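Next up: just one chain, as structure tokens, the form predicted on its own.
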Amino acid sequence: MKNTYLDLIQQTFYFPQEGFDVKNNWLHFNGIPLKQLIEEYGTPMRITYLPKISQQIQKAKKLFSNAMDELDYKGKYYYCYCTKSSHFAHVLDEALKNDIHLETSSAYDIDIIEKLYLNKRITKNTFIVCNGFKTNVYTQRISKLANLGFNIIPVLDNKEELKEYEDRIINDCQIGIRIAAEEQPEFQLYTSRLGIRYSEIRSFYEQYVQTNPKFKLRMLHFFINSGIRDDIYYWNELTKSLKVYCEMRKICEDLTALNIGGGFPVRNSLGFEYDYTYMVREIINKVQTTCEQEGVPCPDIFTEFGSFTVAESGAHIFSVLAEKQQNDSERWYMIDNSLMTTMPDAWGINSRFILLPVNKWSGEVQRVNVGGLSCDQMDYYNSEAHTNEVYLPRMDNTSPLYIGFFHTGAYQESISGYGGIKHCLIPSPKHILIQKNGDGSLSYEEFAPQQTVDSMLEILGYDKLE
């Protein structure tokens, strides 16, 4: 009896599911034929589906109302897009029709703010939060925002960025304190660097902000890398900023908001699990319920979500360009990139994506590793998130297998320098974006050709040699 791969996806899966299908034996990613797209582009090729941007988003909007709803809470909403994800400027256009608020991180983001604005993406309404260590740049800018009555919230990492603003902001102007919180108990550190520790929080404000007219604390903000996860670490950090926020808003009535920090997970196989609706639920009662026995009013509640936002729009094609049996079990396919260099994260922290064959699925399975073309030995892949190996279809004479790395949107371009001088001097693959039309059929837009011989040279200075 063959063993197809269709069988052992849905004999481990439930399949399909959404955002993938398979119909005549090729895979389908939200609606995308992507036989089509390959036909039309060929490979290497990076897609982003711009509208599963707005999905993810309106989502996330959906599941705070409800839980807001059902537990009758006082305090608003608003959802943050962290700019650092991917600062596209189709990412960009596609989040800010859904009524957000953005969250930038460097000097440069409020240069994108600034465009934004002048293009009619954003208003002054909008809250621009300012995140991150302030470079004496990046304090002139958010300053000079604040001047032209943007409604900007910069958070002190430190207590001596205050003064920059001192100096700088002529108007009234809210700020936030991050709070320093603990960092998981396997990190090297035990204190993230930054934000202010939790217990010099109530001392600088009294001291500094206080008794300062022209400065209103409005936020809290607190962050961890792990991201919004039901395990002890997230819930005993959640309660902690809890007990600031009470403590702080008893003696302080402009503090209004409270950013809950990190993000919520995105799926990196198709057996994810997360239960997105108990979390949510569970924040807001927790929030209300300490609040409540505090006699505080409750926050309104702000989340940074970038990962969430794009990642799930994002994916990578490739051609598998040979077979190579390298001894009794290791088999090897050979790509037509670098997996180093299109999805850095995988490379340099391990993360996991969703890897799928596009093609082939009524082929037999065997186990494979992944190798990319640089020179370098760790230019693999040969593990998955639910599974230490990888199985994909037989090759055979018939016609190329290609295969697709999926969940890909947030962070690789940034991490590999998107557009410059990559490892072994691949080139970045071609962007498709892809957009769904008002009749429901889909529209595709060449976004960047596969970099060039001639762009790189330029690039290394090659082109000024006499």
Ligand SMILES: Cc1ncc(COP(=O)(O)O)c(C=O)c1O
Given for the second form:
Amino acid sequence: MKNTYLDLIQQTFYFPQEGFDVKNNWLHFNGIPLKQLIEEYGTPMRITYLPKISQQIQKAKKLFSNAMDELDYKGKYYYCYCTKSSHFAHVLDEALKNDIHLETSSAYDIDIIEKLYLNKRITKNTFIVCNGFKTNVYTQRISKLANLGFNIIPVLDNKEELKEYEDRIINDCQIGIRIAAEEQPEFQLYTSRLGIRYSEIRSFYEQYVQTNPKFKLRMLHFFINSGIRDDIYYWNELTKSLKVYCEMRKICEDLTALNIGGGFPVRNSLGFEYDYTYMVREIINKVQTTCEQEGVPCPDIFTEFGSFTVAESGAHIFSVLAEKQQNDSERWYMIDNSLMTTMPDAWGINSRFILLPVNKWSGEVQRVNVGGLSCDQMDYYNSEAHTNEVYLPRMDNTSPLYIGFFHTGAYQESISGYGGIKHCLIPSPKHILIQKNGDGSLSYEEFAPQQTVDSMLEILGYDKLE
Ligand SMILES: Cc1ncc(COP(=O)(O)O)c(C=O)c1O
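Switch from the form predicted on its own to the form predicted together with this ligand and print that structure.
Next comes the full complex, and the chain you just saw is listed first.
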């Protein structure tokens, strides 16, 4: 009978597949022997496989350059990394090896830009696209960089924002305008709270920018929360934004860039299917045909891919501490950390990640619920992107079962907070960085140990108790 975990996977998906392979019943992730890693560092553990970040960037750049070459598209492509998806220095360091640009979303992001510049990771030619609703501190910092000659593009979230730069920015400055997209039909609200309404962009430009010698409208920006997907909603929003671009381009020669935001999908299941080549080609084709019909030059295309850049570099590895049978059908695998705090998107917005056992692939499978250590009812995981169930190998008495959640490298630490206080004081796992050497071997570095009790008690003020 074929009922091992490996059988199940091979019957359900093409396996092995990019990034995942099994040797001697142990999982390898991007060629990393997880057995060795667990033996050296133990669990719970978070890993970041840095080369994946460069691979993803190169993949996107190739997709866009192939589509542009094929269609003889006249604009250029600029890859920006959206720093909010993971602010770690090691992530930026790796990403910036690939001749890319950056997108910021808050005041402190600008301090990261300054650090990167001082450490020669970027130059003043690197585009810094500044998004978000700007606080006073954020506009001050943006203005400072503009005055220092950085290639900065503040993207106006609202009409009032321009006034903030009027007095503060001395030099000429290029600006962008964010178009407020319509939300997807199933969302509670109609229009994004970010950006300026389609219908108000032209009059705002004519009244405040066109006649202003200091500011040049260089970029229109739009971002669709549900991501770059082949559905009516996406194509509809792209069409509307292109209409605005063409209308504005006719009255503004400085407008040379269309920023299509982030939202490039990430593999969240071994059964993930997304035709990246088709989507990029269709987007470029649509931009080009619309511009040709309207008789305006094609814009340079900017993207701000966050998850796509960094998600697939990350994984969380846990031990199953115990099995609990709570009624006839509900069996729990209790793991050695909290899912809610290590992967908050799983409960907060129902994101799915690739869940696989690390060992025991020749063991029999059973349906389980994976339970986290916090007391919260929602600290569990029991459905995958392709099915509303989770199957894992049976436990046995010979050795512990280890499991991994893969492609968890984007947003998780910034949503739950890295370090700091955690639900039920369950500490952040240790964090291991993995790099590939020139000879193909791997090197491991412990970026952070498991969070200590002292660090938590200090935040909570216990060190000040008399
Ligand atoms: C303006 C903007 N650009 C880019 C991104 C990155 O999106 P993703 O991580 O889906 O690529 C976001 C995410 O919220 C965003 O708000």
